[in-house]
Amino acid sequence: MKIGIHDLEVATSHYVLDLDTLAEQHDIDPNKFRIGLGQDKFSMPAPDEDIVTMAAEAAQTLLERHDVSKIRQVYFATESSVDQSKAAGVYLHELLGLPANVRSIELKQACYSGTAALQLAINAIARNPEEQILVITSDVARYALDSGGEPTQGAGSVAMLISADPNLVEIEPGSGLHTTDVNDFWRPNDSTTPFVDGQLSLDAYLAATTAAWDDLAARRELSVDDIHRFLHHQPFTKMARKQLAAMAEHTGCELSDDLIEESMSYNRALGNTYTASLYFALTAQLHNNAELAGKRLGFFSYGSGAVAEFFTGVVQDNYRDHIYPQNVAKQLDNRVELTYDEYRELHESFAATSETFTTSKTTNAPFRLSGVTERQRRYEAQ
């Protein structure tokens, strides 16, 4: 029986910054972040946004095209959540009326914690192939200004049904995985920006890379050449092709960046989504790529702290029937782009706080965040 994503929609913030504009602003080359790091742009919500109305936003788009009464469960991966108590998803069932009958948690695990919903999702579906489940990855990344992670800052949203017989991509059995206890990345409770050791993180990231792989090719006897592209977790899209060059090296083989080139439009454009990066690149690949029918797909997914893990998709024949960039084009076409001090104030004016606050009308997405009143955020449909 095939397991795997069946659809899938995304969503982004009302706000954009060119990088141009921080770079003029801090006299920097430009090509520093448009080749350094890779990165065109970042979203960044609007003070009535964040991981949970862009989830809604990303799910409702993607339940019009189904039968929810299917639905047993919601997975909401993120590592921004906006409770340390109740999940994100709960939420998510009141604003997209879902049935009582629906199991809803949430997941964390720095970035990597939407593969490990979609792998619960798939185990369970195995169980039970009747069901279908609602996996969300959404997340802001939020960095202290003047910071090295500044330009590296993003917000967005996949939502993914995982279902038995898919339409997009078969999720094959049988993953490499990798854990180390690294402090490379993480974000204290009473913190609402993340600290990092920039050095200390890439090299985490491209030795679970190898790490992980090693163990998928011990279990699955499986060649790089087996491999038709490569989708990766880019907290920066060059750190995929440093990490796709650390493959190289490790395996002996040759790898061109075309084998991940396709993947990187929408993550140049958006930022680092944390949990959702990864599933951006697939998103991306299925968008910009015809070929891809039959073929393989090798998952990289990591979050700091740290957990990996690889594994592998083959994409379905008919996958281009199921495919929909123009809603992606739409929600990176509608942000409305920020001056510097635009942006400084937004940034500096961010509420983390459980006091009662009301938000005024900025967004035009279909869900937005109205306040805080008794110390509950509060929701509602637009």
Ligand code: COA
The other form holds:
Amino acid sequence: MKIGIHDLEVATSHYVLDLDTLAEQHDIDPNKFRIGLGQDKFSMPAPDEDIVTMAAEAAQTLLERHDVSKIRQVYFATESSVDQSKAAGVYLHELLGLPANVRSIELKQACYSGTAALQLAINAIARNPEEQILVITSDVARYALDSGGEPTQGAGSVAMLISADPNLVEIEPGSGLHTTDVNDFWRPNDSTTPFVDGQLSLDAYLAATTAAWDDLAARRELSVDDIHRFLHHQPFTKMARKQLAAMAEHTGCELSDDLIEESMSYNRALGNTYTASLYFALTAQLHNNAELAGKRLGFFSYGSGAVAEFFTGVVQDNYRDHIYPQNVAKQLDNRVELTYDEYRELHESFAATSETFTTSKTTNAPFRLSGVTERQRRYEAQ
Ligand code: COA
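Now show me the form predicted together with this ligand; what you just gave was the form predicted on its own.
Time for the whole complex; same chain goes first.
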């Protein structure tokens, strides 16, 4: 039985900052960001947006095409959670009007947990093939002002419907796995922005993804020639190029950047979307390449801390009938560009507080955070 990604949709935030603006204000050559990091812009949420509102928008667009009565589970993967106890998927469940007979949970392991959610969903469907599972990846990457990570901020969600007989990508059995305890990037409970050892995070990423490749290559006797296109977690898109170069050196095979080029267009414009980044890379590859039917994709998932997984999927024959690039274009084009001063003010005004506040209406998205009362987050449809 084939099990995999049946359909997917994306959403991002109301605002965007052009990295040329940041470069100009910080007196940095814009090519450091555009070429050195491979990034053009980053998304930034309005005060009435967060991981839940973006996820609900992506999921609503997705579910308009499907029978929600088949959904039995919601797995919400994030590392920018809005509550230490309640799963973000429960808010989403209410906003979308999903059936009550659903299991809703949240998963965390930095940028990796979307892949954990996907694999758990596949295992669950192997047991109950008639059911479908909604997997959400949704994150806001907010780094400290004037820090090294500042140009690699971002925000976005990918909602995926996982089922038997998928329309888009069959995920093949067998993964390469690697876990190692490393403090390359972490966010303690009392901090709204992460701590990151930038160079260590790059080294840890390369070491863990290569080790995950080795694990799968040994288990499935896989060679790089068996992979038609590689997809990566892209904290900045240059990281995919670095990883491919490391793989070429590691395996002794020539690996051209053509193997990853089509996967980077959305992440260049979104910035780091943490758990969603790998799945934005998948979305871009499916949208930008019309010749993928029957071809195998290799997925490199990485979450600092660190966990990595390498797995593969086969693109289904009629995938072009089930993709909606116009929806992504709308999400990217509708963003409102921030000036540098507006960006600074918005960044400084963010506070992870549960004291009562009301947000001013900014976003045009279908769902918004209206505020907090009695220490409870309040969301509304609009
Ligand atoms: N034109 C073209 N390229 C330029 C340039 C210019 N004018 N100036 C610099 N560059 C290149 C550098 O050569 C470098 O490329 P390389 O890595 O291929 O050598 C790249 O731009 C970045 O320059 P660097 O000096 O290393 O930047 P930095 O010290 O500001 O740090 C990061 C970059 C990525 C380490 C930093 O942005 C960061 O910490 N980001 C967060 C990473 C993260 O989130 N990790 C966790 C998840 S994996």
